[in-house]
Structures are given as structure tokens and as C-alpha cells.
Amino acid sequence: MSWLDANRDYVLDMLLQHVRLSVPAIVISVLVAVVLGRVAWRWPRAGTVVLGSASLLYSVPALPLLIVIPVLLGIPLRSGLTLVVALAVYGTALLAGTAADAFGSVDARVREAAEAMGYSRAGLLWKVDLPLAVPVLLSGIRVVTVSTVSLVTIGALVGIPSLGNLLTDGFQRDIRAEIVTGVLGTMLLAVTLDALLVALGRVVTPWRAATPAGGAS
């Protein structure tokens, strides 16, 4: 505890940096993955290409990707934007398939009933498909969130500050308290964001709480 007490401000700063890198990457991943998932569900032939490309991107190792992105986009290697883009690529690749499954999970009879009531394509998307896809989509978002928070630490290897700095510096100087603080800080951040997502899911899908356990939907 003495190391943490002496470095409280530094740890807090690294935590905030970690959040600044994680949250934008997660948001971008969700937005892009939902679009790709919608395309993959609506046009299966195109979906095969989209989801196949996503799987291929996810297989690319993280460190080479951090080097390729600055070259392609003309941004500094140590820029936080480099890591955000890389994490967004990984998150999108991981979530696209789940997003397609989420739209596929919507009961076709509900969609047909909405069309019979005169819903436009846009209305069908925003008022029927997307809300009913939330439960499946949220499960994927939670996985992406935990994955993104953990992957942010890799940025420390190329000089992008985050809680990963506590790990690299702790190992280099053999300070166990610093390593433990970095590990626990990353875990607690991931758990906190996951809990917030669960709470958000309950807010945006109130009908699930109102449905009796084991009752008919």
C-alpha cells in the first residue's frame, strides 16, 4: 500500500488515460459492427464477405497492427488515436458476427406485424429490429468491452500511456505493488464498465424485466 499511497495521482492519471482510450474504441466498434451486422443479415451473400473479412482482421496480431495503422493513416505511432483505431478494428471484427445474429434473433412474426401496421424501413429498424436485437447485441458488446479494456495495456509497449504503464514499469523495476495495481486496476475498470452495460441493458429493455420467468413472450 505504501507504493500506491505515494503514486496515487500517477495511478489515477493512467486510469483516466485508459478510460479515454477504451470508451471511444468501444463506441466506434459498436456503431460500425451494427451497420456491418445489419448488412450481413439483410444481404447474406454480402454478409459472407463482410463476416469473413472481420474474422481475418481479428486474426492480425496487435503489435503489427499498431505499426501498420500509423503508416496507412499518417498519424504518429505513439498517438492515442493509433491505439483507438486498432482497438476499434478488433472490436468491430469481434462484434460484427454477433450483431448479425442479433438481428436474426428478432421474431419474423413481430417484423411482419410491424410491416402490416405501416412501419417504414427506418421505423422497422429503430422501433422493432434494433430494440429487440439489444439482448443478443449486448452480450457481444460486453465481450468487446472486456477485451478492449485489456488490450489497451498493449499500448504501453509503444509508448501510449495507460494502466499498462504500471505493468511494463513494474516488471522493468521489479516493483510487485505496481504490477498488482496495474492488473487490479484493469480488472476493476473492465468489471465496472461491464456492470454499467448490464444496467443500461435493463433500462433499454424494460419489457424483459416485466416478463415473468418462464412465461410466454
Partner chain sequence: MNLFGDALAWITDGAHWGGPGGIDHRVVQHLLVTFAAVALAAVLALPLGILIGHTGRGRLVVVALAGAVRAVPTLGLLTLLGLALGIGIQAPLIALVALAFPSLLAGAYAGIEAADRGAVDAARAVGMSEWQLVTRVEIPLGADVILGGIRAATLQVVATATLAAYISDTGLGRYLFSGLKSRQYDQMLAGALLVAALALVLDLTMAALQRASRPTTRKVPS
The other form holds:
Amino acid sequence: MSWLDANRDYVLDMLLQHVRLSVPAIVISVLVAVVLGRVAWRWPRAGTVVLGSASLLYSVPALPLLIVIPVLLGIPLRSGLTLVVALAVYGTALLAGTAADAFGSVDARVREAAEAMGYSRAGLLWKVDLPLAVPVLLSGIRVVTVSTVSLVTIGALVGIPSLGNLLTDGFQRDIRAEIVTGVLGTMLLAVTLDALLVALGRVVTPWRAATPAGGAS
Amino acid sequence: MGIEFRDVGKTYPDGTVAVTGFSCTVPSHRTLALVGTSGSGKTTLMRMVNRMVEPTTGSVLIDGRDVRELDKVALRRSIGYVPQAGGLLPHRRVVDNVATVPVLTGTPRRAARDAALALLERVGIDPALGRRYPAQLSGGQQQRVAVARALAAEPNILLMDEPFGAVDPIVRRGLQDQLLQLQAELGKTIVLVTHDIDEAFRLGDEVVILRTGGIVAQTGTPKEIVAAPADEFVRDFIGADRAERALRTVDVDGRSVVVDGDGRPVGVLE
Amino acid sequence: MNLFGDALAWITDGAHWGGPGGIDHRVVQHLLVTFAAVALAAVLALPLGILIGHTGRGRLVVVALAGAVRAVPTLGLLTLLGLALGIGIQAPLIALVALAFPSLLAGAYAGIEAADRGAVDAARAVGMSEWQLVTRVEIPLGADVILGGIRAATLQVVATATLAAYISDTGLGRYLFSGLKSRQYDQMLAGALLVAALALVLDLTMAALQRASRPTTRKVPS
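After the form predicted alone, can we look at the form predicted in complex with the partner chain?
Entire complex below, previous chain first.
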């Protein structure tokens, strides 16, 4: 605890950096994965290619990705943008399949009835498909969130500051308290974001909390 | 308002023939029941009316206008649709489900909700249930809501796709009675799809019995069909040889008592 | 873009092959660490997962625990263990075992749970013992999902084994870190490409194995 007391500002600064890197990566992952998932669900043949490439991308280890991306995009290796792009690629690859499943989880009878009532194509997407896909989608977003927050730490290995710096710095200077603080801080951030997602899920899907009817048919 | 099927056919890209050369006219304010087993093309025919399915040959006309000339979305909004069980939007409250089409067509939400509550009452649902989500209602209640939803935009035409198929017989009977009563008041032009011949006879002014591949086995009023089944297929389908269809009268103390094929009394001939 | 050419040239340079620091040597090392970690984790996680799947007990606790383990940054675990155990292969190995554990466990209990309940009931009804039930019905029926867990764990481990080089002179990660430190970007990128290629090949191989195992799964009497 004494180490933490002495380095409160540093830790808070790194925590803030960590949030700044992980949250945009998560948001971009969700946006891109939902679009890809929709495409994959709508056109299954193209979907096989899209989801196949996604899983192939996902099998590229994160640290090498951090090194390849700046070369490909011509951005500096040590910039936060590199990490955000790498983690967004990673998160998208992880989430695209789930997003396709999420659209697939929407009851076909409900979609049909909505279409027959006269929802336009856009209306069907925004008012029917997306809201009903939220539960499955959210389970995937939670996985991506925890994984992304944890992965941000490896940025420290190439010099992108985050709570990961506590891990590398603690190792090099032999300060266990610093590493423990880094580990717990990362986990705490992951758990907090996860809890926020669960709460958000409750707010946007009020119908799921409603108690179902009794046995009557 | 009338619906005309003019020599329509539907062959799916995989070669499945759902309907061939079907012609039929549904006069305004009448109910047409399309009945047949699965694969008879009855649902395909009904879905041609609101262009959920496009015929590969022939055309469907509403009041003499080919539906293909009409905008799909506008057409669908102008036609009431009662889906099979499970067709309510699970994420919308009951009242908002009923108000769906009026809101889509630009009615202010507040006014649409008020109208929806009145409609719920009309189909026998306590307006207090309007705040619930569909999953919180029984199957029978959900189908009443579906009927209210189809009526909300005051359409002239109603399409009903096995609307009462998933509820138990007693509830189904209540729903059918309700529909008959509503129809007596509202006089919509209805196309009803069912696999239940008794439902078709109860609700349909005109009944079309379909064989596999959308071939008409017989068309007529329920009376005509019962009186003279066209062939063995129809006899079999309507259960003409079932005890409760083969009624006769016996004379008991000068009154004509109707008995069924097993000799059990059904009632007295007035 | 030219950097890719440099990296490929670095990889194909004969001087970087053979000997203790050679590419071939490091690839083998990387694979050995990966397999050792997955095998160790499997010995621990699979029986536990099968037990949980079979009895249905302790599921919630284990799911929560596995979730918590997933949230632990592997780099943190690695550095802590590195300080405790010193420079060497033990620390990365333990960290990798911990990394592989949740996927293997989840695959095992999900696989057992996914086994057709009707088949399991029928097997019990014809008088199979619980042990026979697990080994002859549930495991063969759940093999696909269990293998899926092993595949996911292997992929995670082969990727993360790169980090092992941060605290010990092991595997392909070494090229990344030494290249980064000495600003030899061709070497660094070469390391990155080698790890990515190795992970891809391994994952595709595992996928093929998983597919190949399917027909046998169906032949199991049910």
C-alpha cells in the first residue's frame, strides 16, 4: 500500500491512459463488428469469407500485430493510435462472429410479421433487428471488453504507456507492489466496464426483465 | 374492395412449385379461407396479396389494380396482418405493438396509443395489460393483441396466417367467436390461411381446399363443399365420413331428432 | 512497405538458421513451450471440467473464477512470477498454464453438457456405470466441443508464448524484443511475422484435426 500511496498520481495517470486506449478500441470494434456481422448474416456466402478472415486475423498474436500495423499504416510504433488500431482489429475479429449470431438469434417469425406490417428495410434494421440482437451482442461485447482492457498492457512492451507500465517497470526495478497494483488496476477497470455494460444492457432491454406469463396458453 | 388472384403461380428458384395457375376472387367484406396441408401453397397465396411473395406467373389485383404497381411498404401498411403465434414484437409493450402501424404512418404516438387502448378493449383485453410486454400475456391473449394490431390502421383487408393455430381448442373457439363478431361489425375483406377444416368452415364465407403444389381441389361455400365433396381427396380432407359429419334424422314422438353416424343425438330439427 | 522486404530477407538469410539462436531452433522451442503449457493445463483442467459437466455441480463458481482469470493481464502474471522464480522457463510456463486453463475448462464442461441428454439417459437405463457413461458416451459425444477448447487454448498460448522472451531467452519472441531494443526493425518484424505464421499454421492444423475427429464422434452408439 505504501508504494501506491507514494505513486498515486502516476498510477492514476496510467489508469487514465489505459481508459483512453481501451475504450475507443472497444467502441470501434463494436461498430465495425456489427456491420460485418450484419453483412455475414444477410449474405451467408460472403459471410463465410468475412468470418473466416476474421478468425484468421484473430489468430495473429497481438504483440506481432502491434509491430506490423505501424509498418502497414505508416504510423509511429510508439503512438497510442497503433495500439488502438491493433486492439480494434483484434476486438472486431473476436466479435464479428458473435454479431452474426446475434442477428441470427432474432426470431424469424417476429421479423416476418414486422416486414408484413410494413416496416421499411431501414426500419426493420433499427427498430426490430438491432434491439432484438442486443442480448447476444452484449455477451460478445463483454468478452471483448475484458480482453481488450487486459491486452492494452502489452503496449508497455513497445513503449505505449498504460497500466502495463506498472508491470514492466515493476519487473525491471523489482517492485512487486507495483506489479500487483498494475494487475489489480487492470482487473478493476475490466470489472468496472463490464458492470457498466451489464447495467446498460438492463436499461436498453427492459422487456427481458419482465416476468413471463404463467402456464396459461 | 375486392381481391382477385388472376392465374397466379409460384415456382421457387430451387424448382419447388408452390402454386400453379390459381384463380379466385374474394368479394369485398367477405372472408376467404385457404385450407390445405403443409406444402399446399396456401400461405404462399396469402403472402402474394401484400407482396411478401411475388408470383412468378399471373397477377394479384386489389380493386382492379395490380399490386405490383403499388409501393411494397405502403401496400403492407394498408393491409392488416395477423401472424402465427409469436409474431408480436417482444421488445415493445402491448400497447405499442398495437400502435405500430399508425406510428409508422405518422400518427402522433400519443393519439396512436389512446386508439390502441380502445382497440384492446374491443378485442377483449383489459387495457391495463397494455403496459405489459407480449411474453407476459397468455398465448390466447397474445393472439387477441395481434388481431387488435392488424385492425389499428383501419385497413380494408385483413390477412390472417394460421392466427389461432397455437392455442388450445377452447381458447381457439373463443377467438373464432370474437373474430366472427368483429367481422359482423367491421365487414373487412379477409384472407385466412388454416390447416383446420373446421376453422375454415366456421370463419370462411368461401373456402378453397388446396392439394400439394397449390392445385385447387374444390372451391365453394362450406355448405356446398359439405353437400357435395368434389372427390375422394376432399371427402377425406373434410372428414365427410366422420361420424359427426354424417347426420340423419330419426322420428321420436313426432319430432325430428338429428343423430350422428354413431346414432348419438345432436339436437332437434326445428 | 520496404520493411517487409527487409524482414523477409532477414528470415531467408542462411546466417539466421542453425545453431542455438537460429530460427529453426527457436521455432522448435516456441512449439515445445506451447505444447508443454497446454498439456500441463489439460491434465488439470480437463478432468475438472468433465467432472463439472457430468455432475452439474460447482458450475457457477468455476465460470466466475475462469472469468476472473481471463481478466488477469498475462504480462502481469508473467512479471510477478518472473520476480518470484527468477529468470528461466518456469515463470512463463506457469503463466501460460494459467492462460490455457479457462478455455480448456470451459470446453470440457460445455462439451459434456452438450452431449445429447437422451443418449445419456438411455445409456444409464441400459445399465452403464457412471464411469462408463463418462468415457463411452459423454466424452465421445462432446469431443468436438472439447477439442474446440483445446484449439482455443493452444492458439492463446502460442500467441502469448511470445511474451515469454520478455523474462527468459525462449522462443520467437526473442527476435521481437532484441530487435526492439537495438532498433533492428527487420529482425523485429521478422519475429512478428514468424510468430503470426506459426500461430496460423497451428490453428489451421488444429481446425483440420477437429474436423477429422467428427465422423468418429457420430459412430458412437447412442
